[in-house]
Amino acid sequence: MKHNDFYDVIFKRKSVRKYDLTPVDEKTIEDISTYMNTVKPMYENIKIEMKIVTQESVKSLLPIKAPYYILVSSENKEGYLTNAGFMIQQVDLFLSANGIGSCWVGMAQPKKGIVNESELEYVIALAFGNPAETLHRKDISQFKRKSIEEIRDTNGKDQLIELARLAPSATNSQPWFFSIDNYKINVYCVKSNFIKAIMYKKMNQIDMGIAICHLWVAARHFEKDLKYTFDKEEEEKSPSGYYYITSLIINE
């Protein structure tokens, strides 16, 4: 199965919501499990678990029925939600690259017996299976996304920012903003009002990890190295309406 460069996949990937409930062959499940054990974390010090289960192990408030779900659990540490989004988006792209549909499912919950099997905090699920609809978009015009000018302050790194622009997010909220400073991309997340924060603050931080994953894929494609750092000065310079997540140092 393909897992070397997901750059081209990002330009056609979509969230699949209709599935053929016929089981995927055992070899494919093994390949997915093997790949999950190789994904790169943002933060090495955060323990995370990914587990493949069948639909019988999950309850969801959404009308998405998939034959399989990847349940994600993590240590509750600073940055753990962003780290989870970064890691599981790699799996999402791997599935899309190999002809398998997938969709982030924020409203899905593992059943009680499954939750009790892990000492870590349950975070989110990724539904997957053989698609019962078109797997990929025909072209980039089918994305409903903000313009690139709306999500960054200057065009210095647009070949990277463009892939973050195409990232999926909860209810397509696209909470990210990027400030470009020569060799550095400062990453910010939108502040939610009190009511929205109840529903979206957790999901927004996962979404930020997804967007950062896309930046990382773009950097690898263009043979650049990314390092993550917390910059107190950049935190203090957060744009109005946003809060600071991280800074990406680009090795040219």
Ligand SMILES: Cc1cc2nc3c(=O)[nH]c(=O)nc-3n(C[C@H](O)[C@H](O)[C@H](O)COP(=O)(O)O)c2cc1C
The other form holds:
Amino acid sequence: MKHNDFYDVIFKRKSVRKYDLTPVDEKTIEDISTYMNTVKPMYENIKIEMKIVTQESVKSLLPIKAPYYILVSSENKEGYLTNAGFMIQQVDLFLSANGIGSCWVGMAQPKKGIVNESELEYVIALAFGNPAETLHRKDISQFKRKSIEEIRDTNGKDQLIELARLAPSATNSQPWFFSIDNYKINVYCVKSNFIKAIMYKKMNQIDMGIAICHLWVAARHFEKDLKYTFDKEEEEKSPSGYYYITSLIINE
Ligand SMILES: Cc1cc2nc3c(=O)[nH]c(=O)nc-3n(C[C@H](O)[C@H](O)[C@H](O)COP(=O)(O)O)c2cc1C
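Could you drop in the structure for the form predicted together with this ligand? We only have the form predicted on its own so far.
The next block holds the full complex; its first chain is the one shown before.
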């Protein structure tokens, strides 16, 4: 199975919402589990768990009926939602690169007793299975996304930012903004109003991890090294209406 460079798949991946409900063969499930154990964290110090379950283990009111779900639970620590987004997006891209459909499902809830919530907090699910609709987009015009000018200040890092632009997000809200400073990309997330914040704050932070994952895939593709730092000065320079997430240092 393909698992090295997901650069190309970012230009064609899409959410798959219709599935063939017959089981995926065992070897494929095994390969997915093996890959899940190798995904890179954004923050090494946060404990996270991913568990593959079948449809019976999630509450049934979901609009997306898939044969499998990856249930994600994490230690609740600073940055845990962004870290979860970063890690699970690697799985989303792995599935898409290998002919398997997937879709993030913020609305999915595991049935009682399926995940052990004593230590870790349930975060989100990723539905997957053999697709019963087209797996990939034909070309970039089929993405509904903001223009690149709307999501960054200057064009110095467009080769990387373009991949973040194509990232999936809850309700396609695309909450990101990037300010480019020479060798650094400062990452910001839109502030929601009070009502929206109740619904979206958690999802937005997962979305930010997904976009950072796409930047990381792009940096690796162009053989650049990428490090995350918290830069107090950049936090203070947050654009109005946005809050600071992290700064990515790119070594050419
Ligand atoms: C954190 C997150 C939660 C999501 N939750 C749902 C969901 O509950 N139901 C659904 O149909 N799609 C869900 N989506 C999929 C988005 O609607 C989708 O990614 C977005 O519309 C962009 O479309 P694309 O993934 O096909 O490019 C979710 C996506 C993310 C990133």
